[in-house]
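Single chain ahead, written as structure tokens, the form predicted together with the partner chain.
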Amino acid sequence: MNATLGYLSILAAVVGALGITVRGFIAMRDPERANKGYLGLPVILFLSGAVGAIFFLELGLLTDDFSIKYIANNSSSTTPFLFKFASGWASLEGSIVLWGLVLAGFTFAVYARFFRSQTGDRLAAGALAIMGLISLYFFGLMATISDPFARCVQTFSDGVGCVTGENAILANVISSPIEGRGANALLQNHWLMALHPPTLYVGYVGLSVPFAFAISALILRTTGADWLTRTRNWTVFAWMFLTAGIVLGGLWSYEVLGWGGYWAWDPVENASFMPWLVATAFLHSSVVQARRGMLQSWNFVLVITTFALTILGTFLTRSGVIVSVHSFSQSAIGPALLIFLVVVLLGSLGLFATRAHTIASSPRLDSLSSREGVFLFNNLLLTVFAFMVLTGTLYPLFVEAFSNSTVGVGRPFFDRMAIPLSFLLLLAMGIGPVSPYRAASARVVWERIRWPFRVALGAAALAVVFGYGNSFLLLGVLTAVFVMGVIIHNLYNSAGIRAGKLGIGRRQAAVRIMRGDPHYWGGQISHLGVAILALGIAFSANLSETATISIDAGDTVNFAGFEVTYEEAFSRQEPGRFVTGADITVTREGSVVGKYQPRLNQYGNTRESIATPEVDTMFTGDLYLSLRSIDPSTVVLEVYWFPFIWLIWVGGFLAAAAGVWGFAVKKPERSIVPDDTRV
């Protein structure tokens, strides 16, 4: 019954994306029809197709119902009720439902937000036309390669899981599992796997909508600056959450996996980050053009770019590929996504080139020091670092390709290329705010950003005094404390000023001030949170403390400057899992720090345990702890004294949350504030 019901959701959803592309089509040509009438039927259908694909396929989750072969294979009776509900997405055909969602919410917010009047809006219906061929691709792939619904006709021998499935509509001799294999391990583990693809998801599908209007700007002819200031808060929106979810990635990566680190440069990871660079590029850039009408084509070519990276990431996420080429060709779902990015990437650079000509060439740029010319070279930076991800992370598979050997890229490539192009982002993030529009004069950005140099400088000082000489330390403190400066600097002088002049409070003009800009100072608080982030890596890549400690049963071991005690080992039963640990005295000089529980988790379905690390954060540090192996008279641990890493989370999500300054606070109408005030 689900299934029937589930499939019958996605042949709806395909049935109204279609209806949503050709009505969208039509009503770019013939502006009478750019209505919300008009386009209205087939986008609640589309919504109500893809609504209806999760909801069956959560309720089969939750009701057990395994003769459908997705829910076999990835859940079971005994799995814990979040974990159910979120293992709607753990695996690849729920994912793609997961992303259908998305897709639709985004859809019918475009059509809801741009045609609430009845107007005629070409370019919102060609966008609108877009994301309906977006969406067909998508629900074309559940309803075809990748069916979540698909029902068992065959299991695995002893009843559990499900080894072939069949369309649910014209399967004929269905058999049902009686038990499901359980959802994997590492998703049950922890509550942070239910949240990061979710949030990740609208970041990678809310980066469509930016992309929808700049093709239907480029078929339009509209190339100005119109479809970029229309779709900005859209794309602040997806980058916030684009944002988030590499963070929570992070946290999940280290508060789960129990190997001490957040960020590894595995392909997976640089999936989400490369659009996430290319989209920040586009962020910034769109500022260049909104103000100074300059880089129009390059910020088509860098929407185009970011989508493209989306479908790449999935690709590269979802095929097979990155584990060998040679996998690749056994997954059906592979080749489509592949030929779906070619498809992107030719037609909408071949439609770039055939409009090249519409779009007005840039005014000149008057001087390379000047505002512009900073954020030339945060793009510059940004897109480099894009491409040098994407290299180092396509590379192998190239060689693998066409020359039999295998190469490794890994982790010290990508370090030694980030390093030195974080630090020159960093340096342009002090700078480039504080410079000028049209001509920087170095006299005017000196004044601007010697105090705040002066003030980074000391606290590098002060470290060399205490003896940390790491250069990167070193680096990370001058730059990061930089960059805070000058935005507490900047606020805090023009503060004065305001205040001075409308003789009010230093800290009311300095509100009146956030709240007159609110994107520049939304960029300005996101710029803090990255410096803050920038602190943290700092810190806890540099100063950290890691041993493998063997404790015998009632022994202590000194851990810096911890007595670490390992008092004895416990085991139960929890619901879908047995845990195995150890109970961790920690005294600092005698004094308890806290009592932990290193475990191992056994899940049913499988046979390696699975480390949950004990992290307890502390305001120097977190102290992490986790178990490698154990019994009851000895323990073996992998301890680690991170300081302030703490700081790479509150930077981080700061700085994704400081997009919400830029859209969601409405600059006060009565009083326009001028560009010079800014400074």
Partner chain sequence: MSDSIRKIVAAVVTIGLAVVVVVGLVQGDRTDEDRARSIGSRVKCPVCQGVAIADSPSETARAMMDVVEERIADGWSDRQIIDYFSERYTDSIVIDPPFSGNTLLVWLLPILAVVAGFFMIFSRRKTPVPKTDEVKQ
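Return the structure block for the form predicted on its own; the form predicted together with the partner chain was the one displayed.
Since only the chain itself is given, any partners or molecules it might have are not part of what comes next.
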């Protein structure tokens, strides 16, 4: 029943998406039809189908309906509730269902925002039509080659899991396994698995909204920034979730994989990072277009590239062309995604080429020494950064495809390229927001950055005094503190001017200033988060210590100023897994720092052990213990000390959450902040 109703839900979503596409294009040509009544029915049908699909998939998972092939191969009766629920998107077909649900949510939101109380919006009708086309593609995949509700027709010889399945409606003979094979062990080893993919998907799919409006504007030959200003909040919303999803992915990697890192330039990590870089460039250049009418063509290119990179990321993850802990097995969906990517690129860039003459008349840049000039420099750095990551990610694939030989692009390449680009981006991040528009004299800019620069120099000097002589660390401290100093100095000075004029306190004036321009200050808070994150990377990457230590039971080994003692081994059965671990006591100068239990987990029938490290976060850093091997007499541990690594998570989540300031804080109808109080 779950399979039949689930598949019928997918078919309903296909019909709804088709209706959105057809009616959207008709309403685009005939504004009288661009209204709630004409567009509402297919949108509601589409949303209902998408909700129905995920509902029946989750219902099947929670009730152990192993007659569905996907559930038989990705869950089991002993899988804990949280991971059973998360199995809904933990594998290929389920992840497409989640993608479709998020897409349906955004489609409904666009409809509700632009048509529930107004009519005749041709631009929004065209955007709905484009989103309908994208939806038609993804739900078409679910209805054909990526069917999450295929009924099992042949089980494995042991009766656990399913070998082959057929369409839920067409299948004649159903063979239900006695038990499921369980979820991927790596994906049920930490609760972040339930949070990381949905967060990332909201970011990925949300970027389809500005893309759809951009394509609609190109079809309608609409010049100007209307499409861009109307979708700015959607772009910021998607960017927030994409940022949070990437940070959550890094945290999951750090807490689960036991290798002591959070970013490995893994191809699938890169697949999420590339659209983030280009979307970040788009957010900055859209400010310039909205303010000065410049960079119109550039913004179209950026938003098309961003969406194409989200499809490329989906292809890399689901085609099986790369090996990664994040990727799914090879399937027929890979070629279909590649064809879709080619269609998106050729169709959207071809359309852009035919309309280029109508949008290429934007004002010229008055001076490179201006806020627009710095934003342009920022865009150049971000796109070069994205191109570098793209090259390093795809180069091995092309070499293997054309020469049948294998090459690898490792961390040294990415680090060598990314480090100087990152320092330059931090510099632009500090100077850009305090540079005047049109033309910025060196005297004015220096006046605004003079004190932050001196504070940053002082911070770097202080680091030297404390014995930190690493040049990359000092450069990281210098640039990160500089960015933080510029933001704080800017607000402090503006608040002082405002407080003097209104006769109020500086703190009250600062709040009023931030409320007066929530988008600008939301961006500044985000910059503050990025600077904190950069500081965390600088400390943890340059001052970390690591060792592989072997300790006999009852013995103690010294590491990074700690005394690490192996007390005893333990093993026990926990819900859904068998655990083997070591009781470890860590002291410093005789005082107990903590008692820890790094462990190896085994799930279901798998023989593979998944290491779960113990991480003790202190103010000065993380003590990280990961179990490599153990027996009653000896334990082998990977031990790390990461100074101030928590700054990465604090900064990352602050950068992601900063957009909330722009959404939650309402700008007063009459601005209380005159232009002379914000630099």
